[in-house]
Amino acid sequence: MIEIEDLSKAFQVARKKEGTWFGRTWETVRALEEMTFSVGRGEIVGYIGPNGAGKSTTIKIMSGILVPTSGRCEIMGLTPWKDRVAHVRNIGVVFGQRTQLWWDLPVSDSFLLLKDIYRIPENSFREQLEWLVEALGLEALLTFPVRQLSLGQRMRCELAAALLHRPSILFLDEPTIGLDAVSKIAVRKIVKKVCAEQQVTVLLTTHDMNDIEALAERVILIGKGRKLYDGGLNALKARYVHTKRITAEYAGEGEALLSALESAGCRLISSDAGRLTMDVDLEVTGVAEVIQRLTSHLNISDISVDAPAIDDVIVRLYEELAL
């Protein structure tokens, strides 16, 4: 579907050379180097890496908008920036930022101004709207001026101008910002729903580390331009989470039992009034010991175990490579 191979795009910018006015000096900035990748049908993949780390760049390639200083990239056996026009039949964009619609006229308008574009068939396009209305609650909203719906109405909106003509590759570059909690999970039910009933294959670039842990089981990071991990969000956390979050309810005195776990490889984040937190040290004792030893010496009401959210998982990953 997607075949991504030493894949490199290098930029020259313009620097003003100190103790000229007018003077300036060319560098070379990376922000693709070799990078290698392939996504099959069907797959929700969350592309993610700091700012700068080339992710932008890489939809704007496989788009077909920016071509590579070298090497190989194929979608569907097409190379985006040779053939444009059959590529662009194969993909849907969205860019939570930018929009396809037209700002002063009424959505439905957009939508058959988009079916004409894509010259796509009467009978399809219907078929086609008639199931984004539904799955996307848009029947209200198609009489409307793209310029007075709210962000997260706009939003599913692009949703479907995306996918009227019915493509096989979608790419969502940053689909949820600046949208509420509300909004934001019936954007995630959507791509959930494009992807189970008709086949699509995603890729999602996020700082939202909710959207991908909500939407993604497979992750590529990126940093400067270089692919630094690719593999299962659940690995990902499993090789950079090590500590788990206890939290207990309890009846009865507890501090010399605390203090003993304490110096067993747990971290005491509060307690009082017979609730305590801490973090075990998953390196040095285990949670089911940690957990029989609290069940064994006090009258616990209540227990739970938590993982670091995903968001700590990229920060600790982050500051390890020095991104």
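Rigid core here is just the name for the largest C-alpha set that superposes within 1.5 Å across the two forms. Positions refer to the first chain, counted from 1. Worth saying up front: this structure is predicted, and the values here are computed from it rather than measured. What changes on going to the form predicted in complex with the partner chain:
- With the core superposed, Gly265 shows a C-alpha displacement of at least 2 Å between the two forms.
- Shown in the overlay between the two forms, fitted on the rigid core, is a CA shift at Asp279 of 2 Å or greater.
- With the core held fixed, Thr295 shows a CA shift of 2 Å or greater between the two forms.
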Second form
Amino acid sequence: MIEIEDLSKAFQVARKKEGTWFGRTWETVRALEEMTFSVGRGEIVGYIGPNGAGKSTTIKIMSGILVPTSGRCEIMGLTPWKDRVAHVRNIGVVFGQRTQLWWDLPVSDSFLLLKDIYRIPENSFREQLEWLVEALGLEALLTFPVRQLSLGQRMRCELAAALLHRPSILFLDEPTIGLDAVSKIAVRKIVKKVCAEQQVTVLLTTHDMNDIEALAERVILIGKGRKLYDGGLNALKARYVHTKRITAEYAGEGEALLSALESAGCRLISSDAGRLTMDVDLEVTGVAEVIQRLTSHLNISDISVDAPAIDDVIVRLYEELAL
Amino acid sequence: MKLLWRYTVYHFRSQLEYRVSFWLTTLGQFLVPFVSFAGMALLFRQFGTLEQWTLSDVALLYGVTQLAFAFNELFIRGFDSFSSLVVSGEFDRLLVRPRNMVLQVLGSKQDFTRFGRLVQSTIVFVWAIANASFQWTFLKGVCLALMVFGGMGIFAALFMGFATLSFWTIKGLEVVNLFTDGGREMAQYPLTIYPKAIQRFFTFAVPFFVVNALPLFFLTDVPGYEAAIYAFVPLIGFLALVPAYFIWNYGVRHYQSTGS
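For comparison with the form predicted alone, kindly provide the form predicted in complex with the partner chain.
Let us now look at the entire complex, which starts with that chain.
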């Protein structure tokens, strides 16, 4: 489906020379270096990395907007920047920050324009629109001008707009940015449903790790233009999660104990008014051992153990790899 | 064509969503060039002629230039305000659609408030035709129509060529107005009244001469310019679109290799 091999992209960026008025030096920024990966049909892949890692550069190359410096990129047998017009028929793109709908016109008008842009045959258009309206719950929204829709409603319409021409591949660039919790969950459900039922391959970039957890079985993590990890989400967790978090409510004097625990592989996150949170380093000590020490010294009324959220995993990963 | 029509209808409907603002701006677009024409008429009343040209001759050129310009501001607005398309990232969106880029940029923006200018210039144009200082012939009619079309071609080429600059620099594009707005103001008068250097500039750099003084010689039967070929000289204005198109394509390719 998607084959990327040794893909590199370097930009020339002008830097002003200090102390001169017009002096400029050119600096080469390597946005992407020898990126290699492939994605199969129907896969949902989370493409993650910190800001400036090269995520959007990759997406732009894959959607035919940018031409890479070197390397190969073949998507359904086409090279995006060489066969732009043929290639973009196969893809749908949702930019979470921008809209492709007409602000002052009813949503259905934007859909009709897309029908003309993609030259979608009448039958195919009707059928797909019906399916999308049903799947995304757009029935009540179609007649409203886009400016009157909530962000969550709008994002559902954006998804529909990107899928009208039945693309085989969908690029989602931060599809849940700015949405409230309920809308986020709705959008994730929809993406999942659409991909399963229409066999769409999805590449998803996001900063919200819950998106990844809900949607992607596979993640590609990049930093500074290079691929750092490519594999299952659970494997990533297993590889980088060496801690568990204990939250406890207690009565009694715990300071001496806590400082003793801190020197034995525990990191205190917070402790006040009889409530403490700490991370246990599993390479130094065990959860059971810590709990035992807590219960034997303090009067514990409630205790819970959690694996860290994927967010924390990523933050730690970034730190570890010095991104 | 069908797609372009849909774009046009959508822009019109979008702009009518804000009715008061729309009609007021349209009225303004009607009045502002009208004031400049009124000033022109007053000067002629005082001085009679400008070189050998009468008010109706000049009004004819005024009509041609304003019509061509208004048409461009209405339908070629996408190129006129192209920098905003690049800044907002909307240009990326156009690139991921399976259509010709020029067509999509044309569809990206149209400004129907320019209808005011269009109506105003049509009124002056019709008045100038009715009060011409010379006899109309069929060929002269053809020539006049070509002047308008050639003028549209030149303005469109200017808009398109300068839109390309947006791929390199976003700010400091005011210099562009020197050519578009400046060209419009200059070409309202017969270019023969200007110093030689300016005439040359508007002949070879920006070919307004071929839709302006040259066909006007033909229309007013200036000796030496009676040959029918001069009626078709305005077509050269359309040729300006060729280099503009190549410059534009070069810009798009540059954008695709640099991003920015």
